[in-house]
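One chain comes next, on its own, written out as structure tokens in the form predicted on its own.
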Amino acid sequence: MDLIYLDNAATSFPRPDCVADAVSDWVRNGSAAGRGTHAGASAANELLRSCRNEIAALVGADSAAHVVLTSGCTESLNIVIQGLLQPGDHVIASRLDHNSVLRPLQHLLHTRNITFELLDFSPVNGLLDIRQLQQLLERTPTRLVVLNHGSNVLGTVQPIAEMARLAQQAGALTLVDAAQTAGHEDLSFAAAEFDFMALAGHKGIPGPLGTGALCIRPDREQLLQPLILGGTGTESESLHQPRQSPAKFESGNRNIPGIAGLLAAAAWVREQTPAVLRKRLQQHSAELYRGLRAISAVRLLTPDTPENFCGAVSFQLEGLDCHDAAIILEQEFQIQCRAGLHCAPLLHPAAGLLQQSGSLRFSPGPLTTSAEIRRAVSAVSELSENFT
């Protein structure tokens, strides 16, 4: 039996041939770090350059070089809350976030005396507070609003560019976590004159792991102190930090294999048109809802809105925990999924779960079969009859 891969949320698996022919050349052949004027340097930095101009054009971003390569979604978020907030700031963020922004805004709590507060969420339709948001922009002046573009456990999208809009006339500035949605939405990160955006490189850009980028609108950067610093390959004769994007932000070597593979992957996207992509991830995760839906001992968080699906669906199963669940899917039915809290830990108890362990989670990629999902519900069928 062929294994079904469902943890796409998580990393995307399959991955188009591209990325893996685009990785397998650099390691074979490139030889530089893109820092350098013998011909492997120039390979390497025109590397860079083309796949900065790949993510500016996917995502709507108005200037290549404001695209900041980094690690991961969770870098790139990082970059601004630690670089951006300073003692007194004010947060709102809210309780579908990752870890990724709970966890900084937390440590600044206690480390620079910043506030956050958390934006509530319909369990009926997953969709984040707009009233409280402008309620909450309205009593205290807020330095950064952090925008979850889709939920990683619900699979719901929320309405970014009306939040942000909210953001902006009381002057605070916009951070989108789009980890789940880059590759499969429409960002229009310079239309909707968003002020960060932060993207994961391995997920609906079906990337290597251990890829992403951040969008900083231009004149932005100057807001942010870095992370990291050190060696850029430019203004090396200054012992100060480049004040412009992306040098100050990319101290030491990129992850030029995986950028690559990055390069490939968003150019495969933007081949496919996230249209289509999209289309086919809603068609994918409707069919899971619906065939989930129809089992007795099946629980579904993610909400009854096939059109606002961004790719996971999740589930508890009545008597059985989610833990085991997912070792019975794999070892019985060879269907690899996610089981746990998912790093989002205020979600679970926000929608009012009995059960602390968390939820199953399916999500579907670009290369998902309908027979795949159709396989999956079968599982979770038989798993119900017989272990719960």
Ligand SMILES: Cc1ncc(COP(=O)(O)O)c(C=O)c1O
Given for the second form:
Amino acid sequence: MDLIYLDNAATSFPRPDCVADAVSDWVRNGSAAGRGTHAGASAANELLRSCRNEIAALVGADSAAHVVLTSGCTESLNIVIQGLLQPGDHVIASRLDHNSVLRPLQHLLHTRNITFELLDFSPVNGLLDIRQLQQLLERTPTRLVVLNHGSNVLGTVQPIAEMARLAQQAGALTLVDAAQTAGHEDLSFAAAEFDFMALAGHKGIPGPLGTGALCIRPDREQLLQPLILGGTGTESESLHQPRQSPAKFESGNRNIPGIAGLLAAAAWVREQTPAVLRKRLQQHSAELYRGLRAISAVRLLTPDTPENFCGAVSFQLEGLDCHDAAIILEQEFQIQCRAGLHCAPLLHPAAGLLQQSGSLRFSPGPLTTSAEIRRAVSAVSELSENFT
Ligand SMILES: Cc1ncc(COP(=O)(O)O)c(C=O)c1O
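Output the structure of the form predicted in complex with the ligand; the preceding block shows the form predicted on its own.
Complete assembly follows, chain above in first position.
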């Protein structure tokens, strides 16, 4: 029986062939890192430029120079959180957030004397409490609001443009965590006037692991201090870090083989169109949701809002720990999925679901088939009959 991979919320697999071809082509033929004047360096520079253009087009950003190429969404989030916040600053994030938001905030709470508060969400529809956001913004002058666009556990999408408007009216900056939505949801970066948007290049955009991007509103780049300083191949006569994006935030050689794959993946997404990929993902997650709901031992964390699904469907099985279930699913049914807290440690307690060590998560990707979804549901049904 073929393997079924349902862990696309961690990283996408399988990837379109054009991604492997682009990486392999660069490893075979690419000679340089984008510094210098020879043909290899020019080709690498052209690749970087094309990738920034492609990402800017995908997210609706006006300035490709303000697309910083990173190692993933974690680095992108850290560039903003650690590069922006000063002692005394206040931040609003949420209980849906990933540790790549929560840990930098917790770190700065201790080392830089910032403060932060967390928005609650409704377990019924998975949505963050917008009234609470308004109240918190009215109560405390806030420097930054972190907006979780798609939850990597619940799989629900937040109305980030509406939330950003409230933040903007209160004079706060916005940082969108689009790790789970880039590649299939509408991001409208410039139109919604977001200040910063962190993207993964290896999930909804099915590029190689170790790729991502940060989009910066051009007039906000001077607010950020770079996290890493060093060689950029530009302004080399100066001992000072360049002040302009992207060099300001891209010290050291970029992961050019990965970026070649990211460029191919982003171009593939634009060719397929995010709207088509979104529809496919929604259909898969809705079918998963409905199939799992019919199994009596299943307790779904993902709320019953299929029109708002962005991929992940999480659940618990009564009488079976999620880690044991994941092992059986792989060994007996050739299904790879994720078990645990999914790096979002505040979500399960907030949903009142910590009697187990987390949940099982099935996350289809752009190349998952309906037959695989059906096989996954029947595997859980069999599992619940024989092991719970
Ligand atoms: C919501 C969310 N934010 C951030 C990240 C971190 O992304 P990356 O793996 O690209 O560093 C993830 C990864 O799963 C995520 O789901």
